[in-house]
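Okay, so here's just one chain, in structure tokens, the form predicted alone.
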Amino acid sequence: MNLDENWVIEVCEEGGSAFALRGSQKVFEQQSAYQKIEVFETDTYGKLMLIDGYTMLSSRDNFIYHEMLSHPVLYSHPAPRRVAIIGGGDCGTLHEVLKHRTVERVTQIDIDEVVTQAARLHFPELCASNTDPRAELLFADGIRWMEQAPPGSLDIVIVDSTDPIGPGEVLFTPAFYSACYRALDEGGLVVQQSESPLIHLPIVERIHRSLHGASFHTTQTLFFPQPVYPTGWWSATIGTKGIGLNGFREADVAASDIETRYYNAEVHRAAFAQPEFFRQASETWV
């Protein structure tokens, strides 16, 4: 991350690009035991959180990411009741998951409590469901928690991680996905944020191969815009245990009173359409 007098600038070396927002007033900074968390006030995107200089979320567009990491996978399961979120310290994904009345329990495990402290101060709307009796917030090692989860105890695992560097790197490994597979019940689903398909295709390939290596039956990537992330184009990848990924509960989406700003049935269908370059590449991954 670079900072000049009037702009917050994140340089993406691997993409040969940069993203900048005007407004450089810093309102939060803390070095935790794991990483450096900063929050800036911007002119047009509201608050902006960075971790180790990498953009995590903004007030203006975080709803796209949080909705697309939550609702497609939840509506792809016939009856999701037990959910674990690995990472997700800003609590936006937790907030979206708890909009589903079928969900009985959500355990969020993030290693760094400072991220949640910053979110409570500067993104309180994302933390609005933290006191829901169905929610449990733990600040611990997510991979260790998953390894210790009872077999078949979960319906959905959502991996809301940072990039595969630093503390987030272990969440992209076959060992972690094997732990997820063991903890999921038959028909369970795991979803992992999977970076930009435009410049991070090797990472997406690694996720697909690792999920299949951990015995997941089917893997599929969905796509969505994310303006503050490198290239503005992001993805999430789903793995299924013992079933295919055939359709979703479209009637439930249509009948739902869940309030969303991006996700709907049409977006769900469109998000799973495979761009031609991606389709051709992915044919070699299995």
The other form holds:
2 protein chains.
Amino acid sequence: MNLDENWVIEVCEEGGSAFALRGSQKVFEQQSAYQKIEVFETDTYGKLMLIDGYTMLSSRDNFIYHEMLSHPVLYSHPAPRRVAIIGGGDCGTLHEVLKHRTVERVTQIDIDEVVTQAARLHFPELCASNTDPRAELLFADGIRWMEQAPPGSLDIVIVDSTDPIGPGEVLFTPAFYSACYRALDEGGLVVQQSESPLIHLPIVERIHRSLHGASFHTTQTLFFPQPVYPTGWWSATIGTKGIGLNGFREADVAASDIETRYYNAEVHRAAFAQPEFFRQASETWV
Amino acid sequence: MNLDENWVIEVCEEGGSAFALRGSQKVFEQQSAYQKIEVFETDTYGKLMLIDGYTMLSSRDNFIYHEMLSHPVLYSHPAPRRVAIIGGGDCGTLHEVLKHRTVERVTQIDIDEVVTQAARLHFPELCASNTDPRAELLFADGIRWMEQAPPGSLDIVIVDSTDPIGPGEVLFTPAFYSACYRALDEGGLVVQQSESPLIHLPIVERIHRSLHGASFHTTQTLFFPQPVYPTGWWSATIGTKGIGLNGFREADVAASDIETRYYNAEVHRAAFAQPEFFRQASETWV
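Next, give the form predicted together with another copy of the chain, keeping in mind that what was shown is the form predicted alone.
What follows is the whole complex; the chain from before opens it.
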């Protein structure tokens, strides 16, 4: 059979695969200065945002990605107060970060305001904390911002970027990670979304090498499902400044009233388990 | 864009999604007495087997499914000697089970010999142990076989079935699980592939309830990626006869020379971590 015009289709060229959702009513389309942003209304996944034809998020499963990009690093830092999010224009990561009471300030720097405009309209639940007095939304070049950030002024950097092609590409370079390292305080953590373990292993390797090249002490990858992304299996990679990654505040998770749908203490520990093929490959990376 | 005739497309009706692989040269097609078996040669996932249009396995990622359906139960039983596989005609699960030296006999009962014929031709790596003297391949009705198995004659039952529609449907019923319970020895374990945690939660619930209804003492679900299946996220559910599921032989994994690509001791423990939405839902099941 074939798919008719009632499907939104994303082709993953490098994976030789495609993923499609039924229900293709387009509810938003704008060509910004940087990229084309579209939102579709699907039958079973709610709204679906594409940027330049690549799936960014759906209403149904974005909770997994946003929770796993934020809570593992925040609960691995002893007292995260100052957070920067690079990218993240849909504001879902920001929303999760602001659930942490220790956090005093979150600066989100996305180059493209149109992404946030689309999110406000079509993913209002992700933008519910945008007016939190601790939140600062900037629409600017994240690399320049990071280069100009005062040294030691951040506890956590979350790189919630698009794929390493297009505007997001520079966010995967040693130069950018060096700027993050400088801006982080001792004990600070950076986390970068790091693509699919099955089909993007060379990208994960490059991130580990680049983080070490930028002086990060320890690097570690965590794994989680993300059904709307190619292979349905995704990862994020953490770099630590000056310490190992062994400060999981498990008791704080248990005592917390933060509501999550995917993340919990058990999931936190489990996410770091390395599949055997990954463990073997990564032994040669450092 | 749309997908041309150079793609193999599987639509998941209940999920409102579709998955496709590029490269649609058909290398096998046969209508058996039960179902239509097809194998395609894809560009990036190797061979792909479909039954009645539903994806069964690909060369590239079947290792995850087959390892997770076999090693977690085998390493959770103190001394698994007698194993039955219901379904599993591609022989990938059989191949993993036979890696365990404690295993003295594995009987695989698949109703459809054509599946195994296709696997022998196009997934020979999965059939490499079919001639092991400990292996017995039967092409028969798995339910009748289980009903006739001597009580207490099995240590492990692996239900490697198709979806709960078509010929596989009866394998999800309390009557079948009762037959498994009877055939298992004290301390025996059954494991059933249990679909996608994201879109098939009612099926997972039904399996838990049916296993308990058939007197299984403890039930537990494990989670793993499976890129070619709907949502790319899959599960298996274990039932235990007379004991809890707390006998993980971790030292044996470490001491073993069994080669795996996904499974290891860390992955074993991690696979049982319940996502928060699943944990909350499952509290009401028992």
